[in-house]
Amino acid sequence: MSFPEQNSAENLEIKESALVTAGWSAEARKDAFERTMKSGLPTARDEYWKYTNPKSLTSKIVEKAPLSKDKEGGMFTGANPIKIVFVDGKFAPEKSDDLDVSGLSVERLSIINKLNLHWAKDLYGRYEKLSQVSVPRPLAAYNTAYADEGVVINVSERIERPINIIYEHADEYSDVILRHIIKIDDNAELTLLENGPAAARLNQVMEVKLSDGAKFNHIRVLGRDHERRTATHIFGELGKEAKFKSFTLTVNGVLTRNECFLNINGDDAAAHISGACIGDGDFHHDDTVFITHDAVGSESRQVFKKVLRNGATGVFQGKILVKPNAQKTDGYQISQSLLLDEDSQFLAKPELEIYADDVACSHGSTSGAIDEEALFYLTSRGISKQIAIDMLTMAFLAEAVEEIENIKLKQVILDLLTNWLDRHSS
C-alpha cells in the first residue's frame, strides 16, 4: 500500500508493522489501518475541515505545548468520583481509586488487548466505522488502529458514584492516543466526568452503547494548558427509551475539534449534546455534530455557545438525519456566538436531513455582539463596565450549561466559568 496522494511525509505514519496482529482487537484494527490508507489523513481542502486546518494534528512533529501551574484534578471532588488518573496517556494506578465497585467492571485496553476474546470485541470500532458512511474521520480511524491504552468500563446497574477520569500532561511534547469503550446494559446508569488537559496533542475516541432503558451523563472539561491541540470522539448508539447526555466545557486550547456521532435505534430515546466555549486570542474552538433518528418518538437536542474574543475563532457543524421510520422526532439545534470584538468570527454550517413527514425539527445559528442597550441598562446602576459584560457573557452561556441536571455539577461549571472572566477581567 501507499499513501494518498494528499498526504506529505510530513504526516503521521501509517504503518502496518506497528498495528496490534492478535488478540480479540486485532481484525477491527488492521480494517481501521486500511480505510485509513485509503481516505488518507484530514487535509484543509475535505469538506468537513474546511474550517479548521488540522496540520498541527496529523504532523509528525508535535509542537510543544507548556505546562500550567494549575492543579485541575481536584475540581470534582464535591461529587464523590472514583478516580481513573492517566499522566500523558499512561494510567497512574497510584494516583487511582480502587475501582472494585459493584455493577461496575472496569479494564484497561492495554492489559485486555492480549486476550483472545473479550466483550468488547462487539464494539471496538464498530460505530466509528459507522460513522464513516456519511462523513470521512480519518483520525478516529486512526485511532482505531492504533490505540493502546484507555478504559474498557461495562455497567449492570445504576452507579451511585460517578467516574472521574483526570488526564494529567507532564511532558510538554506528548503526543497520546487513547480509546475508552463503555456498554450500559438494560435500566443502569453511569455518570461519567472528565478533566484535565492529557497532553501536548490529544487523539481520543469513546465508543458508547447504551441498551435499552440506560442512561448516559457525561460531563467533559479540557484542560488548561493553553498550547494543547485536541481531537476528541464520542461514538454511540442508543437503545429503547436510553438517555444519553454530554455537556463539554473548553477556556483555553489553541486548537481543539470535538466530535459527536450517534445513532438513535431504539423508540422514545432521548440524546442531548451541548457546550460552553470562551476563547481568547489565539483560540480555535470546533464542534462537530452528527445525530441520526432512526426510531419511532426520538428525541435530540444540540445546544452550543461560544464567546470569542481578540481574534479567537469558533465553528459549529451540526446536522440532524431524520429517517423515513422515525416518525413523531423531535429535533432542537442552536449555535450561538458572541462576539466581543471586531476581530474575531464564528463560522457555522447547521443542517436538517429530513425523510419523515410527522416531526418537530428546528435549528437556528446566530452571531452577534453584546446587548448595548442591556449594557446601558446595567451600568447606568452603578455597575462597571467590565462586570456587567461578565453578566451578560454568564446570561448567553446560560441555555448550554442548563442542560446539565446535577446540580452540584452544573454549579462547578459556572464556577469555573465565573473564575475565568474574573481572571481575563483582571
Given for the second form:
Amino acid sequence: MSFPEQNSAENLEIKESALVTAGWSAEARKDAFERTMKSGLPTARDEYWKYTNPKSLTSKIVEKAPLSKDKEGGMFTGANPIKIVFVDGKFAPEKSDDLDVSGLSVERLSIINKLNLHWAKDLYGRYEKLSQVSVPRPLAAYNTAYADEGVVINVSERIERPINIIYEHADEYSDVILRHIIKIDDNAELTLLENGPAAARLNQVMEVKLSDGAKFNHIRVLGRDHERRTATHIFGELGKEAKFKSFTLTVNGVLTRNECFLNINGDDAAAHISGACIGDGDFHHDDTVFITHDAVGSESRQVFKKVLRNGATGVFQGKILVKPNAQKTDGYQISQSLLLDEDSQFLAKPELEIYADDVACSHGSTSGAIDEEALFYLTSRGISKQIAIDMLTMAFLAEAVEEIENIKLKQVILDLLTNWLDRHSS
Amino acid sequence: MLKINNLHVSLDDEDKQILKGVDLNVDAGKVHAIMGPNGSGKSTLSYVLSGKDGYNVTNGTVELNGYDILELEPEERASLGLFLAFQYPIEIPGVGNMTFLRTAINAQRKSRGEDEISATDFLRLVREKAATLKIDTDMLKRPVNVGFSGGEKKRNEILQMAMLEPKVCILDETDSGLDVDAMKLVANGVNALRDEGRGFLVITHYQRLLDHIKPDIVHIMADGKIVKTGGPELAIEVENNGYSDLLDEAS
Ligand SMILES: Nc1ncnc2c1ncn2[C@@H]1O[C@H](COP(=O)(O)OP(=O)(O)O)[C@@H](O)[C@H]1O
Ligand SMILES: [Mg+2]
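Would you mind giving the form predicted together with the partner chain, to go alongside the form predicted alone above?
Now the complete complex, all chains and molecules, led by this one.
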C-alpha cells in the first residue's frame, strides 16, 4: 500500500503566501508555518499515526459528510449556559447569547487578530509549539498557522454559568479550522461545554492556561453526521493547585482523533482526562493523551472506555511522563474496550516514563467481550438479550462517565448514551 | 406444569454426557426436592431448564405449561414463568439492583401484553418484600450483588423471585452458606410464595432446609439421573445414612 507523499498534490497546501502577516499573531503563525513545513503533514508511516490513517485529514479534497435529519440542538439547555454558535466554523451572532458577563471576557479570534497587541499573544501557539518537542503534531501547527476563527476567553472569577459552544454543520463539504484560547486566572473557574458535528472536516485546537488555583471543567459531545472527520487538540498548562477536568463523549464519526497534551507545572495540581465512546460500524476513534508531571504532589487520571461493534476501531495512546523533580506524583491511567463482536478492534499503547523515585503510577489496558455469565443472569430474569447487552454496555462505560462531577451534566451524558443505544439496537 | 422427559445433556465443548435421562414432573402447588451427591448434575439440570448456553440437549423434551421450552431463549422461558435462584448469584458492577429488578418485571409484563408497573407501585412492592427478607434499602441501591455477603446474595435471589412471581421456581442450593437465621428468612420467603398455581424444585444437600420448606416429593439424583423418588422421609434417610446405601440399592 502506498500513501501520498506529504507534499504531494493530493494534500493540503502549506503556503506561506496564505499567512496573515499583520497583527500580534503574525510571528507565531510564521513560526508554526515553518514547523509544519519541516515536519510535513502526518502520514500513515509516522509512528504516532500507526493506528490511525490521517489521509482524509490531510487530503486536499474533503469528503462529503451528509447532514443528519435532526439538527444539533442545545443538549445542555438545562444547565442554562451562555451559548456561542458556529455554523461550519462561522460565528452565528443571531443564534448566540449576549457575552457580556462579569468576570468573563469572550472575544473572537477573527476580530482581535487585526490588533497589534493582545494578551493572547503570550499563549497563541505556545503550548502547541512546546508539544512538538516530544513528537511532531503537524495538524496542530497547521492550525496555529492558518486558524482565523475561534473564541478567546479570559476568566477572572468563578463563573457559575457554563459556556456552551455549539458547532452546527450545514455544508456537506465544509473544511473548518477553529482555534480557541482560554486563560483562567488565579482561583477563577470555568465550565466549558461543547457539542455538535461542526463540519465535514474539522481541525480544532484549544490552548488552555490555568493559573494557580484555577479550575477548568470541560465536557464535550461529538456526535451526529457520521461521515465527518475530526482532529482536535487540547493543549494546557496547570499552575499550582489548578484543576483540569475534561470529558468527551463520542458516538458516530468515521474518523475522530482527539489529542490532549498537558503540562502540570504547579505543585498539587490535578488533571483528569476521560472519555466514553460507542462505535458502530465504519467508526474510528483515537484518543491520544500525553501528560507531563513537572511539579511536586500532582495528580493525573486518564480514564477511557470504548464500546466497539460491527467492525468499529478504537485507539488509545496514552503517556504519563514524570520528570525528575515531580516527586509524590499520583498517576493513573486506564483504557478499556468492550468488543461486541470479532470484527471490532481496539489498539492501545499505554506508556509510563518515570524519572522521579517517589511516585505512585499505575496503568492498565484491557479488551474484552460481554460477560456471558452476567448476560445469562439478566436474561434469565426476562430481560431481552439486546436490553441486557445495553445494560452491560452502560455499566462498562460508567467508570468514565463517573468522572463528570456535576450530577445534572452527568445525567445529560447518560441520557444521550441511553437514547443512542435505544436507537441503534444491533 | 413442568414436564421433563428422558432429558439427555452433554457439554458443547467436551464430549461429556452429564444428564443421562432425567424424568421429572413438577405439578402446580407441589414442592419437589432434589438431593444428590456433588457432581451428579443438579446445577446442570437447573441451567438447561433456564436456557444457559454451552449445553447440548441430545435427547428428551421439557415442557412448561404445554410449551416446548428447549428452543426458547432464557428471557422467553422467564416470561413463561420459569425462575432459577442461582447457586452462585452473579455480581454485575454498574447495574443498579433497582433498575435491574424493574427492567426485569417490565420486560416480563411487556412480553405477556401487560402494562408496565408504575414507579410508585414498584417502590412500594420492593420495599415491602425487601423488609420481610430483612434486606435494607441501602443494599437495593447498590449494583446487583456487588459487595453482598453470600447470605445477602441468596436473599436477593428470593427477593427477585418474590417480585417476579414465577410459576415454576427452581432453587439451586439456596441454603448453602446460610446461617440458621438467614435460612429461616429464605424458607419463609419461599413458603410465602407457595400456592396452588406454583411449583417448586428445591435443590439441596441438607434436610435442614426441608425442615422449613416441607417438600411433597423428594428425588435423589446420581450420575445424571433420578435414581429414587419418594416422600419427605427420603430426605431424612439421606440425612441419617448418607447417599451410599440409597445408591447401592438403586444400582
Ligand atoms: N461447564 C462445564 N464444564 C465442564 N464440566 C462441567 C460443566 N458443567 C458441569 N460440569 C460437570 O458436570 C458434572 C455435574 O455438575 P453439576 O451439574 O454442577 O453438579 P451438581 O450441581 O449436582 O454438583 C460435574 O462432573 C461437573 O464437573
Ligand atoms: Mg450444584
